[in-house]
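Shown next as structure tokens: one chain only, the form predicted alone.
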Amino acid sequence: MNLDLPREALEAASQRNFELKGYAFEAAQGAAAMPPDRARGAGSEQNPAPHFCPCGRTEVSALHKRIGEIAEVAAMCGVNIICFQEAWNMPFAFCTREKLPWTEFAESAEDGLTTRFCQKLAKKHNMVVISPILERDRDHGGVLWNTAVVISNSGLVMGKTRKNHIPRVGDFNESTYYMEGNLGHPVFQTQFGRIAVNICYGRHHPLNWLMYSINGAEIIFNPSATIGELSESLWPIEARNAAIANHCFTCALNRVGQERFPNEFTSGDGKKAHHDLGYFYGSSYVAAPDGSRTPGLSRNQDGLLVTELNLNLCQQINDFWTFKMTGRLEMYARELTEAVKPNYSPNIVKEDLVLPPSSG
């Protein structure tokens, strides 16, 4: 259902030239001992291209200013938790194969320029902030990670989670830049619910969603950067399926626009060298455990999607469908343990092993 948003917020979004939409997910009325458990989450999508040319601190500051404007409107709407898109503070340069100047955008997750900026936002607006960045891990030789920093509404850094799966498809062969995540599937207990962050390509892996759910996530954010030619047919399906399968809310967020780079690059797939990846199609949405979902944001305009989530719905759908209770994790774990062994032989029953029918 539509969520009534303050007129001042709608006017501010219009003045700042970004789309603002609001929706609400309700649960059945619980018993007296189970009052509504509501969180108000938001996800943003934006085109960073106007703010970058060439690489430099000035351009990063401009994008900080832009996201600050969006976060201010989110605060007007009473948002408790906000998540930005993947690598929101830099061009999506991971497919150019060039290290410089793009690796210069990497920052410390704990005390980098962008984290300090987001800490101020979180404390100012009493809002949990999820900030996906390119992380430089100076404690481990300057290794780069694709990381989401989770900042409490108090302004303190709660922790971070890292992208577990690196794409190797088309132009999106990002292992040139960063490593697969090594932090597993952390879930963050915030004042407004238990949240997790499944970064971009992880949405294609059902077990990745599952592990966040097993660890107790009620809301799983999926900050992404993906283009129409590659994935638009999958986009409306994956996060929605994950919400159903894991009895939780999922928030799929994507960039918008086209980002052009000065030097040509190619993925080695036979296509001509090019200056851009294609069109980031936005279409951010939120899905609920009962299979319902919001309409998507724009394909071509900056936007903010505000959703009021009744977290009781997670337990109610869990009690009805009992996917977690009927799942056979011990059986899967046993068979997966065997499947990863070098000498594994798939359990395939062949005709020549079937005994012939008895003649008598």
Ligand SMILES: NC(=O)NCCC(=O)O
The other form holds:
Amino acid sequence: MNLDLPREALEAASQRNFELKGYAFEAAQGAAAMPPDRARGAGSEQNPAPHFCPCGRTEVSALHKRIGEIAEVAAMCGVNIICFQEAWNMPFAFCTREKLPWTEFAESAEDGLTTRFCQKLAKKHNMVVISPILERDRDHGGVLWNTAVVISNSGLVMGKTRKNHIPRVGDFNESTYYMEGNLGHPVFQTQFGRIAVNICYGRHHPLNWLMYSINGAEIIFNPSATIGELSESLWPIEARNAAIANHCFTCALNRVGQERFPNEFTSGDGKKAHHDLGYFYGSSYVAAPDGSRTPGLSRNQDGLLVTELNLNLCQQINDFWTFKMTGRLEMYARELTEAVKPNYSPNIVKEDLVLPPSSG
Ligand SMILES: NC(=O)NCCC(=O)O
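Could you present the same protein in the form predicted in complex with the named molecule, rather than the form predicted alone shown above?
Up next: the whole complex, starting with the chain shown before.
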């Protein structure tokens, strides 16, 4: 269902040259509905390329300014949780495998420039902000992580979560920069609902979604950076399926446009060296536990997707389909414990071990 958005917000979005769309997911009135039972969530997608210049603070501040403009419109729409795309404050430079200058975009999750900027946004607009960045962890030798910082609407940093699955596919060479996240599957209890962040490539892993759901997530954000040739056929299915399988809302966000890097790089596949990773196809959307979803945002233009989420739907669909009750987690836990052992022998029944029927 379309959500009526204020005229001033629509005008501001059009003046600022980004798409603004709104949808609502309704649910039957829950007899025992407990607040918070409604969240107004938003996800943004943007093309950072027009703001690029040689690596330095100007680039970051231009991206801050752009996100500031988008967040302001989100506030006009009454949004109370907003998530930005993966590594939103930098070029998606991991394809190059070069360390400098790209690693200089890394910041402290707790008090880096971008976190401080998002804290101001959160407080000013009374909005929970999810800010996915390249993190430098100074308390542990200055190592890098792919991290989402979660900032409360009070402006305080609630915590952070890290990308659990690191791609090794095509030009997505992120394992050159950081390791698999070591913070598990935290869920953040905000004033507007329980939220979690499954960063990009984690969306291909059903168990990753499952663990956030087991920890109680009602909305799982999936900030991403992915390109058409690689994943556009998977995109409409994965987050939607995760919403169904886990009785929760999912919000899949992708950047838009093409980013050109000064030095050529190869994909290690014998093909010609190139300067860009491909086309980031946007198409951000939100899916609900009943399997419905919003249309996608644009493939080409910056955008803001505002959705009214009736969180009662999570419990209602859970009671109806009962995937949590029928999930047989203890059986899988037992079998997986065996399957990961080095001496595991797969449970395959072979024909030559089956006794022939007796002839007499
Ligand atoms: N950013 C990222 O993890 N991209 C990997 C490609 C994909 O998962 O579609």
